[in-house]
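Listed next as structure tokens is one chain, alone, in the form predicted on its own.
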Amino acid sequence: MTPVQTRGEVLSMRRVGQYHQLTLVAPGVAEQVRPGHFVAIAVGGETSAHLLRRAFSVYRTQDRGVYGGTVDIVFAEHGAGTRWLSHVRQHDVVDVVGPLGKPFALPKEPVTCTMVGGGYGSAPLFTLAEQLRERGCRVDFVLGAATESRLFGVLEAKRMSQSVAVTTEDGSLGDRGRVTDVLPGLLERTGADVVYACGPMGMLSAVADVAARFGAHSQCAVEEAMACGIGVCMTCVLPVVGDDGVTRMVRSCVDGPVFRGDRVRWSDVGTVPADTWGAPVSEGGH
């Protein structure tokens, strides 16, 4: 994979519940994307004071022939940058870099897989589910959000999976509660081998814990702030345990965003644990 920087033309922008779905012509990017990759988009226009790009998981890609491939992203308005992006229109041009990061790992043999998505974080799970089914895997979904309008992809999930469990915190659709309220029952019923998850960090931590209790391997796409997307700025580091048992501060953008759920020290995210390789040593060596 070789990341490409290109000026992508906007094909469409539409509302999906409380979210926006943007389709860009991004030749050289779309052709390389695998589920779990993300793109970094410049926001605010050429004269903008917004210097930092915004990172977005790729929802879907499609081959558009002579015009190059297209990339779809799904996002919510969180600040000035995403507010600007939500107002781009057909034929506008935006600067995009991608694909970035390390994608989800696919099993070599048919296994039972559970997809867990929180809000629009579920976007990269649908292409992943299609590729898993092509490999003969069973696929089940658990989709959750605060309210019905913040869910994403419920109907799409129903078309491609054995079962779909939906949770909303206010009970407006599906079961009242969170994804981890229904996940244990699903894992027990299906005997899932792998859990793929994407969503808020608190959800990922809880999902990884449930998966471990049921003996399932988990892969989590983290949502850390990524200012550069290429491993330079070090704003997206988090503590992860390596194969040698040593904790290191790794960069979500290049070492992730997909990590083994049992390797991330979720309770220490946002800190540098004292036993981390290279951590500062206090006076007196204690």
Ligand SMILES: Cc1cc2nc3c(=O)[nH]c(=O)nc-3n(C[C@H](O)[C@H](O)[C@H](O)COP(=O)(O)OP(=O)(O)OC[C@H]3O[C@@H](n4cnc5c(N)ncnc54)[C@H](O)[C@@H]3O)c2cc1C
Second form
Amino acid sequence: MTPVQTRGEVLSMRRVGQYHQLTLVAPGVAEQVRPGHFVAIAVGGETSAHLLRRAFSVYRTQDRGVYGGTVDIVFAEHGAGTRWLSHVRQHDVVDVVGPLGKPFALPKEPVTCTMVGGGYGSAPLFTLAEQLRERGCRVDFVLGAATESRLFGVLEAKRMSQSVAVTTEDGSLGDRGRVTDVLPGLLERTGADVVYACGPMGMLSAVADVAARFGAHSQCAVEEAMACGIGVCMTCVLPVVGDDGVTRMVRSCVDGPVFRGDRVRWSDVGTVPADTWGAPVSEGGH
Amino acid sequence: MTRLTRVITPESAEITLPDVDMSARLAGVTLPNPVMTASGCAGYGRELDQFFDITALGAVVTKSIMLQPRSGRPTPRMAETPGGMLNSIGLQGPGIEEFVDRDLRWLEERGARVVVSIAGGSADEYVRLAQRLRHSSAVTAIEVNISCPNVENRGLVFACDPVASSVVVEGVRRNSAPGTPVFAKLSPDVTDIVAIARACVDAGADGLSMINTLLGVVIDTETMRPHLGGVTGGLSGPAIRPVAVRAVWQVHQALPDIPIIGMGGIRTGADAFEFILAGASAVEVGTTVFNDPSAPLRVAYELQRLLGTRGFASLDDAVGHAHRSADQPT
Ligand SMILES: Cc1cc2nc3c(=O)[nH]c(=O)nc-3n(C[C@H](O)[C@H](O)[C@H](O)COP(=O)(O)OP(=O)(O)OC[C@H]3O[C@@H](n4cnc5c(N)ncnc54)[C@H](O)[C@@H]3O)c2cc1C
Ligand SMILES: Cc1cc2nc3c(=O)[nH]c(=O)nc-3n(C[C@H](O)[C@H](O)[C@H](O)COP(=O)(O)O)c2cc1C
Ligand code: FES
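Taking the form predicted on its own as the starting point, write out the structure of the form predicted together with the ligand.
Let's see the whole complex now, leading with the same chain.
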């Protein structure tokens, strides 16, 4: 995979609950995308005072013949950049770089998989589920959000899985509570081998924990603030334990965003643990 | 009049460029063009090579390297600001040995010209870095990042103290290969940048790079605490460009024979041209890379086109041109 930078035409823009779904013509990007990859979009136009690109998981890609490949993203309005993006319309041109990052690892055997999505975090899980099903895997979904309008893809999940459990914190749809309230029961029932998760860091941390307790392998797509998205700036790091047992501050844009849940030091995210490779020996040390 | 050269842009569109001699002369070394990456904004070149041919740049300036591996600061490490950003990476890196064996080797095999940026916590550390690089054929020049806290002097940043700066520069110069120019990279966070520039030049610096980031703080109005894990960070991007052009202007005026590498907010060829006119012989593109990964090469082409439009036959002729006297027409 080699990321490319391209200026793509907006094919469509529509609202889905509290989110926006943007379909972008992005030939060269679309063809290379695998589930878990993300794209980085420049916001505010060519003379924008917002220099940093915004990262979005790829929801799906499609080959549209004469148009070339398209990339879909689903996004929430958060700050100035996503607000600008929510105003783009059909035929506008958007500058996009992708695909970026390391995608979800797929099992070689037809194993049992559970997908856990928090809010728009479910977006990359649907193409993943399709590919898992093609490999003969059993797929179950758990989708959670604060409220119904912040869930994404419940119907779609139903079409492609054995079961879908929904949780909302306000009880507006499904069980009142969080994904981790229903996850243990599901893992117990299905004996899932792998848990795939994407959503807020707190959710991922809890999901990785539950997966480990049930002896399941977990693959978590993290969301760290990124300045470049391509691996050159070192802003997007988090403490991850390597194959050699050593903790390093690892770039989530190129070595992630997907990590093994048991390798991320969740409770230390936002810090540099003292035993990290190259950590300061003492205050004001090297 | 001017002959046009055809080149392939990163977007693989063919464009024509006016025939301007773009060679940049930097204290004994000549680069085919004056545009480089800025330290810390291009890693060690490998990632950007996916977007454009890094060997087409004047040089790749690598992320400042220290003697030992370094984990850097806690996150969040950045905050976007109007026309720029604040970063507090804390010089995360693999240390000089892994850098030389893996990253520098890769750059050499790739055929890129390399300016190695070095950083230390004591004058001795800088000396040892220079010694380690002395016999490497891959090093085109050394950029000394002196915007680092001096652990032997209560963490006072070298670049803010003329004496500390000159001790570091003198040590690096003495321990580097004679044909390898040493550039001292200055901080704008000083009362008199010319005084620091002079101290570095007197200590043997062959040239000066300017500017490093400006110290800043962003406070998160939701948490009501500093946004960055490291509290303070370095401000970069177009927001700082006039400060950088001023620094180049003042230092070129005071030391007209010293080559300057200018940087700070360069986004377009016209921005780069400003630095050249102020007295820089070459430029570096930093934060803009995050917005446009192929920006360094684009800036090089835009600069060449602009030099042609303004009637310059060579880059050299434009260096410091804004300093000409009022009765000198163009
Ligand atoms: C790998 C990855 C995948 C993502 N996928 C999606 C997605 O599918 N849908 C979606 O709605 N959002 C997604 N996000 C989050 C999205 O990038 C942020 O919401 C967005 O950058 C906020 O920009 P803003 O201008 O609205 O906010 P501002 O707060 O103005 O942004 C300021 C700066 O901080 C960065 N930033 C702020 N919040 C975040 C955040 N949560 N994550 C990363 N960077 C942040 C921005 O990139 C920008 O540089 C993803 C983030 C990452 C890292
Ligand atoms: C994320 C980031 C990391 C940086 N790391 C270094 C560094 O390691 N060494 C250094 O000398 N300068 C470093 N800089 C400063 C730049 O090289 C440059 O001097 C400064 O950002 C101004 O240029 P710009 O506005 O084009 O980015 C860094 C800047 C940024 C934004
Ligand atoms: S965002 Fe720049 S290295 Fe990851």
